[in-house]
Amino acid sequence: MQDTIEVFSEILERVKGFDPVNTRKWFDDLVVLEFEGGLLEVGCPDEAKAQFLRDHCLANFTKAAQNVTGHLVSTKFSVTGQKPSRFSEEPSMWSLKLHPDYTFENFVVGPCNRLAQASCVAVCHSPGDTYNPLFLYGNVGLGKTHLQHAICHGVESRKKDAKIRFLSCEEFVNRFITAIEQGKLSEFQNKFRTVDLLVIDDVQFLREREQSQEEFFHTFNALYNNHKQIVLTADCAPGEIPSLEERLISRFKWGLVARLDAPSYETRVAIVQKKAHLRGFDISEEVAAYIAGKVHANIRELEGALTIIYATAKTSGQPINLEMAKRALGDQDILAKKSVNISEIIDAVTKYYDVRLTDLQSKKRSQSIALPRQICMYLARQMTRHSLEEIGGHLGGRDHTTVLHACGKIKDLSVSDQKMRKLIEELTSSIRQGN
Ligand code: ADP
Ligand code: MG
């Protein structure tokens, strides 16, 4: 066994080297459950972590194990002391996919998000009682989804058999439509109206969807009347969601509406340190302050800057210090360059996909044109201060709902699809550097 433990720690070291971005400090808690006959079974502390490994690290564990042993290996991630699945009736449809990083512990509290965080903690302690519904809103990248995951983690750990449904509003709408098409509406209704905690992300997606709003209204009432907790997020306040029915707006305000603002400098420094620590890299205050001084509004961009620094440290073998961080992020203040031009984004995307701007602006809906168009919209939303309408205007006069939809789609894809995430990271950094 001693041998196996040593071999496994060698494998872990290699995995960390292959992919520092997805490496987490808690990898040190992983254990070998089995390593025989070409099977490496790795034991994880909980399902969220096992799922993270399956989604992001499977190939690298396999590659590392093969490199170390010189044999073909297949890898499996299991939860140590696994309990039966919560939603065993339909595991693939309802299993709760929580991101292991998105916990209260990993959420930095500052003046920008104190009310939101405190209300989420309160909801966790007594779901259905204190703030119902809880409605969080704010710009992209300020931690709304993170807090929703944290609530689910918290409720789940306090009450193992709690029935939790957590999904994006887009998914809710899509499932509703599918249920109607398949004549399974009452099954759908039953699934949503009998939960203890319903968490729905990005409810601005309900705009202009009358039938879905009607269904959501009844779901809301059924849960609310039974004192079941509802947690919602949006990119704007309830009253600002276009074409949302008055009766939904008023219900969304029944509980607590909390806004998240952009973090202050001090909060940004603390977030950078927290994120670095989570990945097992401790960085000095000086380096954290340098990054926080360069990146302002969006926390996802802070993480992007850290990623560049890790990757540079790994490839060059240098320790992370201020000088190295400055070099990694570029001398010319690339991240401080606040407004990227939308045509720089379009240039980068059209070059990558080998399509023309006129195609993006045309009515063509084929995937080969629609996807680059949606990526342009997403990047323009992330990297510029243009409004949805202006972004739509640059891409053939599309309306703001089309742009919002595109942004949601690419955002979801960049979470679920590793290739898309890498592509977005690459495009973002090449646009910033003006390549
Ligand atoms: P939103 O849903 O508001 O667009 P997310 O919840 O997806 O934003 O957050 C974007 C990234 O920023 C995530 O990686 C999240 O962990 C991180 N983040 C946001 N706020 C905080 C915070 N206060 N502390 C730590 N990380 C944060
Ligand atoms: Mg979100």
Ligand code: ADP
The other form holds:
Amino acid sequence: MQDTIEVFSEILERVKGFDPVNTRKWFDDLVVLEFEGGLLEVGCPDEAKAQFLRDHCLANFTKAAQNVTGHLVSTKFSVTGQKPSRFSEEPSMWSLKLHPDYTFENFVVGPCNRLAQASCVAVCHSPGDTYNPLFLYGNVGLGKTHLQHAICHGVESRKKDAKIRFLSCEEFVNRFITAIEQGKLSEFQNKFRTVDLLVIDDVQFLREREQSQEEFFHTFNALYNNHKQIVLTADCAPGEIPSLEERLISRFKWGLVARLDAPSYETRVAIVQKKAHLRGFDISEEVAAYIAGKVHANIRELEGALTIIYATAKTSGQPINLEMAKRALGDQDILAKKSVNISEIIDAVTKYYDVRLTDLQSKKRSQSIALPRQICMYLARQMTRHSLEEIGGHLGGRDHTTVLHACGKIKDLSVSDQKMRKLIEELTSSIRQGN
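For comparison with the form predicted together with the named molecule, provide the form predicted on its own.
Shown next is a single chain and nothing more.
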């Protein structure tokens, strides 16, 4: 058995080297349930962690086991001493599986998110009665997804048999369309109108979908009238979602609408330290302060910086200190370039042209609206890694051909029109600097 423990320890070390992004401190809690006949069965503390490993780490565990043993090995993840969780009984209903890291315990609270976090905790303690519906909104990477998962974890821990549905708005719409096509509308309605907790992400994508809005309206009413909890998230407040029916906007405001803002410097330092701890390595306060000072945009970019540092440390064998962190990240404005998101671009353009986001997302085609919209598309294409479809989605659900046309037009204008070229340069510089 001692040999098995030593072999598994070496396998874990190789997995950490293969995949620093998905390495977690709780890997140290994994145990070997079986290791014979070409099968490595790994015991996990709970189903959420087992599912995380199946989704993100299966290939690397298998590769590491084969490298260490020199034999063909298949890997399986099971929950130690527990029956399969309810979450694995109906995987087709889950577009977003619960992440083991996204709990209230691991959420860093600051002025930017205190109301949102407190409201989510209250919902867990009294679902359906307190803040129903709960509507969270804010830019990408500010913690909305973390809080959604935390609510599901919290409700699950308090009521094991709770019926929970957690999915994106796009999946809700797609399932609704499929149900109509297959003549299974009653089955669809039963699955969504009889739950204890319904969590819908990116509800802004209900816009301009009249039939889906009608179905969601009745689903909302059924749950609300039965005192079942509804949690919704979006990138903007209910009243700013274009082409959304007034009756839905009104209902979204019935409970509590909470906004998440970009974290302050102090909060970013705390987030960096928390994320490092979750990945099983400690960093000094000066390293955390350096990262927080380099990355301003959102939490995902902070995680990206940590990944670079951790990977550099693993490959070089060096301790993580300020000097190494500076070498890993570079003292130039590399991270500033990486941290740009579409919301920052839209904010800069709408401020310059004095137009509203709802105007850019609307069907208006006047030059005063169309030109800023096209500039947003062009800058998003140049400064982010988003696809044409994703860029169009942020600007009223435009298709990829519309975005491509806009990018081509602004590019041509930048070449032929000195005023436009200067404007693009000024906007780019302003966005990079976070002004």
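What you are looking at is a predicted structure, and each value in this text was computed from that prediction instead of being measured. Rigid core: the largest C-alpha set superposing within 1.5 Å between the two forms. Residue numbers count along the first chain shown, from 1.
- Shown in the overlay between the two forms, fitted on the rigid core, is a CA shift at Ala118 smaller than 2 Å.
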